[in-house]
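The data below hold one chain only, encoded as structure tokens and taken in the form predicted alone.
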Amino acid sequence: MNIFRLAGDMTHLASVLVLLLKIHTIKSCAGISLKTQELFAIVFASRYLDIFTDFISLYNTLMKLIFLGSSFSIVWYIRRHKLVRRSYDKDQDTFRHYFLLLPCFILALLINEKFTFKEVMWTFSLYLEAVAILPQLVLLQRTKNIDNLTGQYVFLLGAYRGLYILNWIYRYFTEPHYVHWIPWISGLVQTLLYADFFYYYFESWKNNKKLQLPA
């Protein structure tokens, strides 16, 4: 733990907590993508195989909970509760996500560090969390009002995933051996995906404009 890591996790947290207060204070999904947010949920699925069987650390486990139940909850949210499923526009968001899982899964297949169930399943979560947003940042390119909590949301998210890139640098220059090639690239790939948003949310903030991503 160094407080690069500390900082990702708190961010993540934070991110997460920002979407159930909008979602549950307001009543409304509005702006957010069901199909980002049943991807996440099979990323922490597969990535948290072994909750029960491999103990790690108190924080280690709650952190584990706490992502495995926000995720399901707001999947829950989205589809099953009578006010805030009205409030989901299905007719923009509309992303194939289901195309992402098969070549994250055979890219699991075919590289990972150890030809194992487990292994391969943490493998293909890391590809998968590397698009999963993928369907939130087309929903917003096709949204005109991007209120603010789901732009910090969004926000949130790329900069956790940025925390962690730094926590990787940090731990490369003071721990001997330490070079893990898949979490990287994927942690990689998925920060880029969010350089077009981070570039118009800090412009809008920077002219006290409302948030708004080009079509």
Second form
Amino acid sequence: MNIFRLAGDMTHLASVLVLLLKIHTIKSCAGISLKTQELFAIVFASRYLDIFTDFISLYNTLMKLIFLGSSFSIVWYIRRHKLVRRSYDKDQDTFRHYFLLLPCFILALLINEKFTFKEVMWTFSLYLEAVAILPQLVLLQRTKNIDNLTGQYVFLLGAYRGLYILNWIYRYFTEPHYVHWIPWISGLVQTLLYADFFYYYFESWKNNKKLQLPA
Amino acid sequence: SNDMNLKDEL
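Could you please show the structure of the form predicted together with the partner chain, as a counterpart to the form predicted alone just displayed?
Now the complete complex, all chains and molecules, led by this one.
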């Protein structure tokens, strides 16, 4: 494992911890899109179908368990926890996320590396992850006061994607036959979706002002 | 193998 990959995984882990900290400690999910969280839960559930069949490493299995467990518990918290539920910006979080599922699934049926159940589901998870942040970005645009934890959460998620691209570039030059167009293109699309957010995140940081996205 | 490369990522 190279440094970019490890840093990417750690940023991803940090993003989840920041979100859990906000939800569990402050008992608030204000500014967090349940739609995006539900999509992430579906992403991990369809990607990690191999968790009990193919052993890669202890690290790999543990991280998979963490991402599965955290994504489903976040959804549970927002939907079912008495206090957290109250802080959910339901009226603002209106993105029709179910409409993303079918196109991603059809695309996975059409464009994949191998036409098997596991491989199609894995490809579906890549396509879905690429667009899963959209409801969250729309909600951020509508949020007047983006709190620090929410801003940091989205920043860490974007950083994780950026680091994965560096990891792919590194692997391309160091490993033979390392060419994977499907994850690369969907990963690139996913990272580009954060570009606008990053711009305003750094602007607010540079000017020491509260983060706000133009509507 | 090529396949293994891909699936060791999260």
